[in-house]
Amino acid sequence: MATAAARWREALAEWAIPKEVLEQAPESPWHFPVALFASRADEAARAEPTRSNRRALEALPEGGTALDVGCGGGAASLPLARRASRLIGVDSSAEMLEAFLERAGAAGLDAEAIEGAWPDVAGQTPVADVVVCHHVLYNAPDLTRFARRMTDHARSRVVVEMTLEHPQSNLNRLWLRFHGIVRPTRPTADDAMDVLREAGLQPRREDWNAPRPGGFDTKAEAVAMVRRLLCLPADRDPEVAEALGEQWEVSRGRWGFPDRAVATIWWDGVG
C-alpha cells in the first residue's frame, strides 16, 4: 500500500497542466503578480490577527525571530511585527523579496531576504523562533521533507496555513468549460495531515473561513489572471468573465474571490 506521502505526491502531479495546453499558451500561467501578494501583505499587517497568527503569535518570544517560507510579500509573517524583531523570508522569486524586505523595514524590523526554493534553501536559512508558511504546501511534491526541515529551523512551532482543498479547484469548471479537461480534486488538507502525521510530526488543526486579503484594483485584472492561469489569450477575456459570473467579491475596493475555508495546521519545533 503507498505511503501517505506517495499519494500526496502523485495527487499534485495529477494537477500538472496537460503539455498541448501549456504549449500553446501566450503566457506562463505561473507568474502571479507581485502587486497582488504586495496588496495582500498590506492589508494582512493592518488587520487584526487571524487563527494562523494567533498561534504564531503565542508561540513567538517577544523580540523572538520568525521565519516566512514561500513569504511573498509578506502576508503571514508581518503580523507578527508586533512581538517579533527580525523577520526572515524565503521565496524563489526577487521580486517578492524585495516587496518583502520594503514591508518589513517600514515596520521597523530587521529583515532577511533568501532566494530560492524551500526546501533547497534550508542548508542557508537561519534557525528562527518560530516558522511560518502560508499557502504553500501544495506546491510541495515531497512534503515530508518539506515539513521535517522547517521543523527543524523551528525553536518552538511550526504554523501552516493551506485551503481544505486545492487553490485551484474553483476554477476546475472553467476547465472543463474551455478545455474539455476534468481536473483533480485531490490532495487535501486531510491529506497532508496524513502525511504529516506520518513524518511523526503530531500536527494540530483548526479549520475556518478565512479572508482574501488585498486584491485587484479592477475587475479586468482580476479576469485577466484567471484567464493566464487557464492558459487562454487575452480576447478570450469576456468569455472568462462571463464565465465567473457572481464568483467574484468587492472587499474594501479591491476584485477577488470571496472567502475560503482554510486550515491552520501547527506542531512543535525543535525546542
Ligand SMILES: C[S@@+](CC[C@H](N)C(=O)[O-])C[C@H]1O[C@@H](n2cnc3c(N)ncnc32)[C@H](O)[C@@H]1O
Given for the second form:
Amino acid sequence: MATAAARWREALAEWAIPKEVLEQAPESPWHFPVALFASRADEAARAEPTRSNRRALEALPEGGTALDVGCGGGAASLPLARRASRLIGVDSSAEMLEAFLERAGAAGLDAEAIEGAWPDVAGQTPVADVVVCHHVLYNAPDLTRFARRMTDHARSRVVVEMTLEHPQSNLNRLWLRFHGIVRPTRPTADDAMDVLREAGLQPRREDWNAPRPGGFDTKAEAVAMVRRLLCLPADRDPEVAEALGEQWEVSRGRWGFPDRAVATIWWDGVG
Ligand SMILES: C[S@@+](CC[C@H](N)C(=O)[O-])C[C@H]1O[C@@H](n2cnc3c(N)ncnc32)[C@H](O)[C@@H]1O
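Swap state to the form predicted together with the ligand from the form predicted alone:
Let's see the whole complex now, leading with the same chain.
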C-alpha cells in the first residue's frame, strides 16, 4: 500500500493545470499577488492573536526568535512581535521578502530574509525558538522532508496553519463552468496529519473558522486574480464576476473570499 507521503504527493500532482489550458493562459496563474499577502500581514499584525498565533506565543520565550517559512508579507510571524525580538523569513519570492522586511522593520524587530524554496535553503537558515508556517503546505510535494526540516529548525515548537481543503477548491465550480474540467478534492488537512504522523512527529490539531485577513481594495482586482487563476483572458472578467456571484464579499473593507475553515497543527521541535 502507498505511504501517506506518496498519497500526498500524488494528490497534489492532480492539481496540475492541463497543458492545453496552461498554454493558452495569457498570464501565469501561479503568481502569488504580493499586495494581497502584504495586506494580510498588515491586518494580522493589528488584530488580536488568532489560535495559531497563541500556539506560537505560548512556546516563544520573551525576546525569542521566530522563523516564518513561506512568510509572504509576514502574516504568521508579525503577530508574534509582542514577544519576539527577531524574525527570520524564508520565501521563494524576493518581492514577498521585501514586503516582509519592511513590515518587520516598522514593528521595531530585527529581521532577516532568506530567498529560496524550503527545504532547499534549510541548510543556510538559522534555528529559531518557534517555526511558523501558514498556508504553504499545499505547495510542498515532499511534505515529509519539508516538515522534518522545520522540526530540526525549532528549539521549542512548529506551528502550521492550513485550510482543511485545498485553498483553490473554492474555484472548482468555476473550472467546471469555464473549462468543463473536474478539479480534485484531495489532499486535505487530514492527509497532511497522516504524513506528519508517518514521519514520526506527534502533531496536535485544532480546527476553527479563520477570519480571512487581507483582500483587495476593489472588486475588479479580486475578479482579475480569479480570472488569472482560471487561465482566462481579461475580456472574460464580466463573466467571471457574474459566476463568482455571492461567493465573494466585502469584509473589513476589502474584497475577498468569505472566512474559511482552517486547522492549526503543532508539534515539538528538536532544534
Ligand atoms: C499562500 S502564501 C502565504 C503567505 C503567508 N504565510 C500568509 O499566511 O499570508 C504562500 C507563500 O509561500 C511562498 N512559498 C510557496 N512555496 C514555498 C517554498 N517551498 N519555500 C518557500 N516559500 C514558498 C510563496 O512565495 C508565498 O509567499
